[in-house]
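Next up: just one chain, as structure tokens, the form predicted alone.
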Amino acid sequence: MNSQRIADIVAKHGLEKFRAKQISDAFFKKHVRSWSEVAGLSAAVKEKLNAEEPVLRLTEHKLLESSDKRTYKALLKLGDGRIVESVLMEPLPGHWTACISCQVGCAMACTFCATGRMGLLRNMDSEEISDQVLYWRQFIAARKMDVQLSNIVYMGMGEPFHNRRHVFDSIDELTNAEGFGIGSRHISVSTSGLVKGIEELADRHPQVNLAISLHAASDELRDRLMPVANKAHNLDDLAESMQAYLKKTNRKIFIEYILLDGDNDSQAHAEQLATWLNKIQAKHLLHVNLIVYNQTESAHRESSRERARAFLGALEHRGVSATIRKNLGRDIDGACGQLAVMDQK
């Protein structure tokens, strides 16, 4: 359900303009599940549009719980049987995200990501990516949690850059005050590079929270681990594009380092990551999340605790702002880089 839908409906089945508030009420301020629920309307009409017009453009096939009951995950099941993955996950007390995804799979063959050994089966449209907000906005009033949805982040399924044209909609719609209201700073977008999508994400959501997904500072370790990503632009590319945004938007940019026992995790690896930032003008507005990697079937392990400390000091001693990113879900398969759905229609 989204704004232009409604628009669609209200047209298509003959009702009155003013209905489209109080549909747009419904949906996106009370989060309601069914046609039945919405006020103002006669049966008769809830009867129909119940019949003729669902809600959501995915339904649930499958839902798991954390054993802390702090992240749940989501198969949803879109209209040609394709499935996705989301999740709802407390990373603060008090403070819910909801990571969403906007391909089924990924065409960027990372080396340590799930996703990636799906391939890219389709993108989806801004409907569907917008969907998956309003299913967690109606799973939360549903179980009547008194907890609000607080940020949004696209770092589920997909390459969000990769399916430019959708992902920019869908956040038209969740920015747009009179559906989602969500506000731009709440809402994070992480791509492993596209530099054409950064440039766009500049201009037309300067507010909107820019991650890179980086994992190496050579192009040599790059190529071996993103290799889609890195050679459709390399480090140099990818710091003249980070240089050019935050010129732009003065905004922060998030650099995601995943750790990989012995592939990028050594101290060298760290003075190479922190000399590579250090190049970046206005590195004040640079900051790493270190993540502990969370085991898929790639032959990559995680490093321990104790050489991601090392790590993070190494980072530090260099004037790098980092952090180490406590992983949630991963008992459910739903920590970063675990999302994959393998049997698909």
The other form holds:
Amino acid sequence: MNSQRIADIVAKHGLEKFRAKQISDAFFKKHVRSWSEVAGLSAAVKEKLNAEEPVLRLTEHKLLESSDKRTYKALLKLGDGRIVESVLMEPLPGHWTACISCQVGCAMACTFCATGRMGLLRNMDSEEISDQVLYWRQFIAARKMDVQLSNIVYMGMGEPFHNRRHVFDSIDELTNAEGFGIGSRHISVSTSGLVKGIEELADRHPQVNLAISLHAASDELRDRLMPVANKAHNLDDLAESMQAYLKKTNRKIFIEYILLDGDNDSQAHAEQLATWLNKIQAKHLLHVNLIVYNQTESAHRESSRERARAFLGALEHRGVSATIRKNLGRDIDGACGQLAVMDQK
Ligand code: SAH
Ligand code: SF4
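Form predicted alone done, so how does the form predicted together with ligand SAH look?
The next block holds the full complex; its first chain is the one shown before.
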């Protein structure tokens, strides 16, 4: 459900115009799950809408809960039977984040990522993307969890800027004060470095947080780890685009760097990364998230704690702001990079 669809439904079913606000409040504020619970509609209209207008364009196929109850993963079935994954997690006590998908699979083929192994099956449309947020809001309301869904991250399956139109439309929906009403600063988009999207984000949603998946600071290594993304835009192009973004928005960029044992986690790699970052002006606006690798079907291995700490130390020594990111949801394959549904009918 989104504001466009509500407008279409009101027109198509001949409802009075003022109904749009009632319907929107019922779905986005009260999180009701069916038309029967929307106040003010006649029984006949409710019946017709229940039969013809599904509230969500996706249905729960499977739900997994981590043993610490701080991560839930849902497999959601789309209208054509394709399945995507969506994760709800609590990285900080009381602050829940939904990690949403924007494509079924991904074309970028990064070697460490389970989604990358699927290839791209199709783009999701804007309503399918924002419906994941509505699904999690309904989930929280139905379980009476008494928590707020504070943040939305586009870090599920897919490359957001390889599906720009629908992703930007979905951000418009999520930030629509009459609908989802989520503040831009509570939304983050992560990209493998597609520069057109970075530009468009600065123009259309300068307050939305940007994360860039870097993972290597030399083209030779990045070509290997992220073959499609880095061949499209090499590190020079990416640095230029980041520079323009910083100038336009004056907002922080989060640099994601997965530590892969023996591949990109040596002291020399840390130095290379620091040198690359330090060349960017306004480097005080850059923050590196060092990510612990979650095992997928690949030859990569997680760096040891010692190597991770030494890497962090080397960055800090060179004046780079960095932290090691916590991991949630590994026991249900709900952690970053573990999202994949191979058995797509
Ligand atoms: N396609 C976008 C967003 C989805 S991936 C992107 O690549 O940025 C979200 C984050 O998970 C990215 O930073 C990605 O690099 C990271 N990731 C992918 N595979 C991972 C793995 N196996 N372990 C840890 N993080 C992973
Ligand atoms: Fe796609 Fe991101 Fe996975 Fe790379 S890391 S394959 S861009 S989802």
